[in-house]
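This document starts with one chain, in the form predicted on its own, laid out as structure tokens.
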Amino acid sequence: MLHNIIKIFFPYSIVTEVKPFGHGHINNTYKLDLRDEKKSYILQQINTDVFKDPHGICDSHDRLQDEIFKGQHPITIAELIPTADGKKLYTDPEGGVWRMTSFIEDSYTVDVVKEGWQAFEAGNAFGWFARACDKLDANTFKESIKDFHRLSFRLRQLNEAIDADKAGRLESIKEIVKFYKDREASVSAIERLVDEGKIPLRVVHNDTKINNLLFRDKSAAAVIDLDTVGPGILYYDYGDALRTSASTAAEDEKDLEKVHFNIDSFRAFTNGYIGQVKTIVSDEEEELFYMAPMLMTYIMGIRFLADYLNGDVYYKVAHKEHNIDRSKVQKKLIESMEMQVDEMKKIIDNALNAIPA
């Protein structure tokens, strides 16, 4: 089956070894190697449960190569290659969609920040995509997952889920419900500010896990994962990319004592993010910058909160706690950012102004 599809990107070519390629959870993906040829490629079948329009996401990738591909970077993107008779595009006789990729070699992914300098080179590389993807028009790309970060959807499916309350766990949760809500207007001030024009629609990367990236030695060599590129704003890169890689702590840690927002990996990442993007920021984002880790850790708190209510009908879950676990972690990590507030608003401001080396 797989030489059959390889075949179509590469009718001439005999395969030396096809082989499982990383730990998605989302597309299957495969590396694979051809005889006389020095460079691989990654296969991959794009899961159309998830990605319901893979010609689209496709699309938005050959515009992002088309703009980055123009000139000299350090950092880039995979390539997107064509099969033989030129579509981006395969679709196999069982209604699977294939796409071919060109394989970025010598690299690395992190999964966890341990060192200063990987949230320094993480926050370099998503602010160099952000400024890369600067003169795209965000209007023209597609959404590959309708609302994926916008609050308000957010919001709605979680007072659904506590009016219906269909797992009969409100009760036990009240407190939890409650610090969600007493947040909600205030979290809520950036997406009314983006609906009045106030902050700019951009091209963003939607997911920006460290693990999105590859390294070369101690520098970041690629964004990766491009599924999710489209409108968005940059505050969605910064705060994603901070809930992740400056907690201390696992996403479903039990004991909240170990869950803390390292302000020492804010900075870093920080102080590389800024250092791209200074120079493209409009008046308007650089006031809320800091509100970006604590907006995007409560739209996945109150996702896991909502999942919980419906009786664990998403996320994936090792036991009836699971998701409440995970809340309760965001919960933990907003307290804390709440508490470093000052801290956090000094160092984006000296990252604004500071002058480049």
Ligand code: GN1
Given for the second form:
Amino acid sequence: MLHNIIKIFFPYSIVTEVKPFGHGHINNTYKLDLRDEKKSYILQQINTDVFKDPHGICDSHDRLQDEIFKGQHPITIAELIPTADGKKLYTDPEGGVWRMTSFIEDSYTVDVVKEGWQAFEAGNAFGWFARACDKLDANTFKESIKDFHRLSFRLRQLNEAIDADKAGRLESIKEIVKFYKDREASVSAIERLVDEGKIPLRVVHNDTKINNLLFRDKSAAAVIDLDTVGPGILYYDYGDALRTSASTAAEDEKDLEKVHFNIDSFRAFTNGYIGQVKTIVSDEEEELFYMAPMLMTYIMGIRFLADYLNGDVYYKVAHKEHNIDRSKVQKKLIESMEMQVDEMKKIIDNALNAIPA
Ligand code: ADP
Ligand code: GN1
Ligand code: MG
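Show the form predicted together with this ligand, please, because up to now only the form predicted on its own has appeared in this conversation.
Then the entire complex follows, led off by the chain already shown.
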């Protein structure tokens, strides 16, 4: 099956190896090697339950690479590789939708940040990405998933999952549900600002988890997983990236004693990120950066929770507690952030007011 798909892209090549690759939760990803080619490729089956318009995703990727490949940058994105007859996607006879991109050579991902430079590099790379997108007009990009980071939409989904309790799991997790319910109001400020049009809509990444970044040696080399690139606000990328970049543990760590929001990683990431975006940030945007990590961690926490209640229909899971484990980690991170908000504000202010070196 995979070999038939590869033939659509490379009809005259011999496959030496094709194997599942990476730790993504959404698409099916393979690394591909061909005889007589030094370069490798990434072949992905796009999850069309999640992404209803895969052509739209590729159009956005194409426009982004047109913009980014115009210049010389220390960081890059993967390049879309068309089929032999020049199409960006291939739909197989069973309806599976496939895409090929260049493999970023000699790169590796990080799931848990262990050293300060990794957090700084992550901030620098996602900040670079935001600046690279600054020239693109957000109104001409489509959301690949409607209301993706809209808190009220995610809360509605959670409420529906609670009401339906499809998998019969509600009783056992009442305390976790209460934790999130108790905080609904305190995380709603950013959505209000967006609705009032007070902060600019930009083209942003919308899925800045640390393993959507590739490192080479001791630097960030590429920003990947561009499926959600589209309209959004800086806070989404800054906040979602910190959810993983400043966590001391994996997103699904079972031992919650290990989970903390690490203020040193937060500082390093923030210095890297704000150093990049400082010249494009508006006065209004400066105000609520400190709330972004909490909002995005909350949103992911309730999405994992809703998926657990729905019986694990959205995210890939390795075992039946996987989604609730992930949701508990987000809860622990929120608790840890709540204790450090004042310090977070100071760090952001310092970064915004720092005089360039
Ligand atoms: P998902 O949407 O399922 O998260 P990703 O696009 O993030 O899919 O890919 C999953 C993983 O595959 C990444 O975390 C990374 O490890 C690896 N990967 C994806 N694209 C590339 C690439 N162009 N070069 C090297 N590794 C990649
Ligand atoms: C998914 O695709 P991946 O694994 O990088 C999800 C993100 C979540 C993340 C949580 C399209 O990201 O929104 O933050 O899992 N992507 C989509 O790990 O839903
Ligand atoms: Mg990914």
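Numbering follows the first chain given and starts at 1. Rigid core here is just the name for the largest C-alpha set that superposes within 1.5 Å across the two forms. What you are looking at is a predicted structure, and each value in this text was computed from that prediction instead of being measured.
Core-superposed comparison between these two forms: the CA of S247 exceeds or equals a 2 Å shift. Once you line up the core between these two forms, the Cα of F69 stays within less than 2 Å of where it was. The Cα shift for E191 between these two forms, taken after rigid core superposition, is 2 angstroms or larger.
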